[in-house]
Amino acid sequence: MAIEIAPRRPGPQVTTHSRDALVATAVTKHFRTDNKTRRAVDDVSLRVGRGEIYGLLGANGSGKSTLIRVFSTLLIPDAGDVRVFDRDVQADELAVKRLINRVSVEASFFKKLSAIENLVYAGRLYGVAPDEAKRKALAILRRLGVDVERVNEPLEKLSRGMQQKVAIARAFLTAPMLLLLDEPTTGLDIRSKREVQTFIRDLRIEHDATIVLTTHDLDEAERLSDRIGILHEGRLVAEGTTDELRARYGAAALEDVFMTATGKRLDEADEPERAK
């Protein structure tokens, strides 16, 4: 069943003939903690074509979330530049914001309000009328496997997995041209994860959305992505389709590609972050 997504509101007209939705050039970002400077993103360059699902695969602490925040205008890079549909994310910040939306693992809500109240409020911020926002939100939530009888409960009473689905619905509600998904299925059970993955795939097919997906789930990266970039310690160490990566590294599985490109298995690379 095809889901109805709110039509895009009048905004910046994308008239460029470029086939790129996102272009990052030599992006670098530092953070200073405990009198030490850490390079979270180190000279990363990549391109994402229109209508593509691009997966950023990496362990916790590899720089995935920092890079997504730079793409979404939430962080300013220390060096390099980012363009979204030929618009500079710093010089044309407001125009870029009207073309994108973002889902993060730490999504914020008004926890005392219900799921549907949060979604209607979010829709109004993007110019979607309340009745329309409610209808669209309910359709998306059903598609994501949410029991609609619970959408009027305070969000704080919903499970972590259900809250994450509400966050995903909030981003899809505005039909962004570029959707930035930062670990969107973290905290979901297997069934919910598959529902979200199917919805992401269908959104691209049915609505010509461009999607950047960060994950440290090898199966998810392979299941959804047209191309994959592997981040390790802030650097983009490998990039290509799964077939190209396997051929390049002489690997039978994406896990072997990751280990060859980074020198670690993904679960090993995650360990320092877990220990903090």
The other form holds:
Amino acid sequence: MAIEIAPRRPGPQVTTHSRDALVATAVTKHFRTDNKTRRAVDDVSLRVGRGEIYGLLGANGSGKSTLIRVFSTLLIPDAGDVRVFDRDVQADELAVKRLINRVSVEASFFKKLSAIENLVYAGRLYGVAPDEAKRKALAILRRLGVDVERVNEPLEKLSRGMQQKVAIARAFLTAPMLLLLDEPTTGLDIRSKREVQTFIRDLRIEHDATIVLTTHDLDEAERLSDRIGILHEGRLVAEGTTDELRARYGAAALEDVFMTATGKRLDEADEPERAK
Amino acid sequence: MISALNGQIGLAYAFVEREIALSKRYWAWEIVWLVYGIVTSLSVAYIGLAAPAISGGQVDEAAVSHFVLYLLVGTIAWRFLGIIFENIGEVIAWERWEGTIEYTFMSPVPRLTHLLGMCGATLVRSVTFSIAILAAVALFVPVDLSKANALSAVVLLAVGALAFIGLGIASASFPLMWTEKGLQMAYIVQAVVLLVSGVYYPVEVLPGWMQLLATISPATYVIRGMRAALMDGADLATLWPEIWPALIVGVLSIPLGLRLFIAVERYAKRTGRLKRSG
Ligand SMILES: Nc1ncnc2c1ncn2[C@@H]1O[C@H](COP(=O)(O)OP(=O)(O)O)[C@@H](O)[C@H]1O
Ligand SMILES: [Mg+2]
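Next up, the form predicted together with the partner chain in place of the form predicted alone?
So here's everything in the complex, that chain up top.
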């Protein structure tokens, strides 16, 4: 069953002729904590074409989530600018918000409300009528292998994997033109991980959804992305298709590309004193 | 234009529906707050009834029932205003705790619509609670509202609600600015307002500096006006001196509170305080 990912109401806010879904130019973001300044994102420029799946690969603390938050209007960058389908995320915030949605590592729901209550609420915020929201949500959840008998239970009773699938349904049901998936499979068991990955890949085939996906899983990056950007200590140190990257670095596997580009192995590159 | 307005009402309604669903799921807590509210009001009413015994003097029956009503109007009107202030003030803190704040802030809902939706939900709650408390108290204590001017009371509560919505919106931004202690600050503000606004006594008994604070608290006017409306049947013309100061607070604090909130939201997005603490 196909899932409508196309714009739900053709209107001025979604009819765009831009061929680029996302253009980030020289984005920099610092954080100050306890009088220490830390550069989370350092002069990142990237361009994601319409219909493309762009994988941001990086260790923990490399700035992936910060970048995603900048793209999704949750953080204002110190420098640089971001355009989503040719609209500036700062100046045209509301229009950009209508075009995007995001799935984060934490599922972020009203824990006592059921999956359906959460989804209907989320739909309403994007102008999706409750009936339509329910219908779409159930269709997506079924495809993700969720037992739809459980959609009326409080969300806190569902497993982490199921919650993450509900989070994915929440993002899809608003038919975003640009979908930001921030480590959508981190912390999931192997089976859920595969189900989520298959779902993303199928969408890729069925629709021209544009997706920016972050991961610290080499295999996932390679499996899902059309192009990969490697993020290291806030900097975009390499970018290209897997083949391009391998050729450029004379490497046999993406793992070796990562090594050469960052000087570290992915599992060693995690920020040491990461608080959470 | 009309359809745009309809759209915004639909968006605002999402928050009302959500809050009602949450109340149902957290029903045990709602019961707690309700019981607290009833018990507080009832205790205060009994203090009134016991006035002759406590003071040891001669207090005639009419004076006692006047005193009881005086206390009850104060406690229930305060509860009404307090719920509004607390609920609106907790808009950020609550969603931080639930972990949903980023999703609310990422959604294509103008901040004004979001906050108006939350105000709608709050009003449903504060009206329900106040009526329930009044009804429960009336079961135990004679409440003589024979002279009450209902229209005056409703107008005063509406004006009070406006003022407290504005103050609530302003203090809702505290937790965005100070992630650790913002909410506590809002509660302290509320406690001080309770002390100086003459909820249980005429403000004239307070020291001069507190009376000064009383003049800037909208609750002072609303509660004094409520007493005049419910106990003496004062009409709107008579109550005008109590209405306009609270109205001014409302008319100023809502747009100012909203501006503050939006400015602080930007600040939070620049400093990364929306979700993370520290
Ligand atoms: N809101 C914030 N406040 C302070 N520091 C932050 C905040 N968000 C991220 N950081 C810091 O920025 C760096 C990058 O974090 P993040 O973008 O979450 O990395 P990733 O998602 O790749 O693991 C880390 O050092 C992290 O501690
Ligand atoms: Mg992250």
